[in-house]
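Starting off, we have a lone chain in the form predicted on its own, written out as structure tokens.
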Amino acid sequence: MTNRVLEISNLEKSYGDHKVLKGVSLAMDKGDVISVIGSSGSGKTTLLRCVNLLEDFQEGVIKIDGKEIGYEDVKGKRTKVSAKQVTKDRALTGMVFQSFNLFPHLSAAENITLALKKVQKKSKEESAEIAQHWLERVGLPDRGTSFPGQLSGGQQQRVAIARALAMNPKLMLFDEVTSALDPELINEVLDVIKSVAADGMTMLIVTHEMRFAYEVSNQVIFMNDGLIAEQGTPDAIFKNASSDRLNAFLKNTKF
């Protein structure tokens, strides 16, 4: 029995003539926390969006729990799976975005229970129990009846994290989840992610918070121009950077 949660082989993604991902390969085992760093335009967010099937991709294979997602071989031809199957495949991952993407007309608890009831067909009672568990887990036990407009940005982002975790995904994807937050709210969100990582959740994190990446990850990936330019332990990447490009990217980062 393998612990391999995510396997990406030779992933290529283009927008017209512009190739954004140029053959990315990556493997993650259960409990791995990998942070992805790099300049804007290096392909970090596109990588996550392909794993979550929010983007089509032209070449390569993505497997979650050993199963290919998004595409299948039909009579020797690479074929996109049905919309229904895409929804099933996407449910294997939970994704938290830069913007919180909460429904403003629903309370915090209702934002969490919506997909539990609609997608996983759980009862109203069970969904409410799960929502309360995760609200407590992200430090918001008494905010279930609050609407997004009544919450700070950090609280909204923690509700978004609770909503994704409530679906019990195999893999969590975080895309620059603190970039829309005021500086004083950033740590409350990062502390929640660290706590969930400590529980053993497998995570792929795109971040510009270098200290956080150093502390939370067991591997760090540096992307440059659509490729994984370097991959290693946090110490190897942040304290013993071997390439001029990585050194230039980290020049203002001090540990």
Contents of the next structure:
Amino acid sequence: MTNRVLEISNLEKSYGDHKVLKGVSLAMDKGDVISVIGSSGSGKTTLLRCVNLLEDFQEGVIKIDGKEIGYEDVKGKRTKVSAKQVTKDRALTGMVFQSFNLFPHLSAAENITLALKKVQKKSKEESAEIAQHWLERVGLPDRGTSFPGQLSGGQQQRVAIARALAMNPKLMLFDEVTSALDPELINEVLDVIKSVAADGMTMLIVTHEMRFAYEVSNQVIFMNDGLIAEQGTPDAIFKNASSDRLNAFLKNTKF
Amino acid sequence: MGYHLDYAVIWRSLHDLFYGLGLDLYMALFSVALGSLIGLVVAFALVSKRKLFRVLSGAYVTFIRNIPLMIIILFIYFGLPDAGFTFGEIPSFIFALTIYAGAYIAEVFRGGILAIHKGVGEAGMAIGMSNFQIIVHIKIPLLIRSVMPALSNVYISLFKDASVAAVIAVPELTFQTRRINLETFRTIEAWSSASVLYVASCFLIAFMLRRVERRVAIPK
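Please could you give me the other form, the form predicted in complex with its partner chain, since above is the form predicted on its own?
Whole complex next, starting from this chain.
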């Protein structure tokens, strides 16, 4: 139980009348890499955004390192925690987005150092050192002074990964991080993610790259209509898919 | 027949014209600086999640933007003393132009805020930055860059609006010109000289703002 990094129980989320998540439960131990696959609209991205508290949710509990995030029990009533606490809870996870979302007015290194300085209150020198370390880690040792507009999509996404990792999160969330990339740039990003996984980082990955999901994960989740329809090892999901729905989904995707 | 242009009288009053121009620049600079601060705060209030902020800021912009500057000035200069607040002409005018500027600049900034990609703010949230930190370190730097062209336009316009101070006898350029006109009857010379000074100043302001714009541009 001490190794349990993420525990989601019975998560429900709706936008108005439209229920997007209908009771999702999921547990991750330290070092787990879980890929989430499924057709668009199945709730994959919403699930990730809930874990990062970018979305409110109506029911269920999300715990990181055993502590509930986002909501608390106040006299038996489920209450949203303060904005300050949300900010703190959010820092437990690192998130990488489909559209990179680098800060365009800051250099690659400054993208990484900003929160180190402002959130973690580290010195300028230490922040710069950490930034350089992570830029090297994602294979961009000499691009620290480049601005996002001067980098390729793949490079931008690697900086975004470095930015998230530099904050030393307990759990990394990847939201379709290669979907906006040109095909020839996808692999450089996936390779970085694989190497981070090899270092033992706990990762929850929403992806359309089936081969990548197969290779990087120890568990794969197939989401359908707001629920986890299947969960198993990559072999069980990709090679021995049992349900018709999963088979239909896999038939329509490239492996 | 024929009107003989004689700029000699203008030359003799050149000092007064430049003094007036300096006063315009001084008042405009003050108002634009303060108005920009107000505009920034009001712009974020306009797009705030809190209804109270939206209503108050919306009311400010709606009222101030839809009242002629002349009326705001007369109201403040002649109205406030009746309410027990007495200011001189210049502070009154700076006050009036500031609240007027704030409303216009707020709308420019609001456009800049809306143009910021939503994901950029979310990325800030995801790495644990507070809303305030995101506004200060990400949104404001981005929005100022994106609104620079529109902002320059408003700034130049506000500089020219300083001429309205003539109605409460602030001895700025327009006021000086009218005085020279009345004293010398050199109407064409007086107003053409003032026009040249306004054009030259605006040109210079635009030039400097363009340099700032280039300087803060994001490298591509």
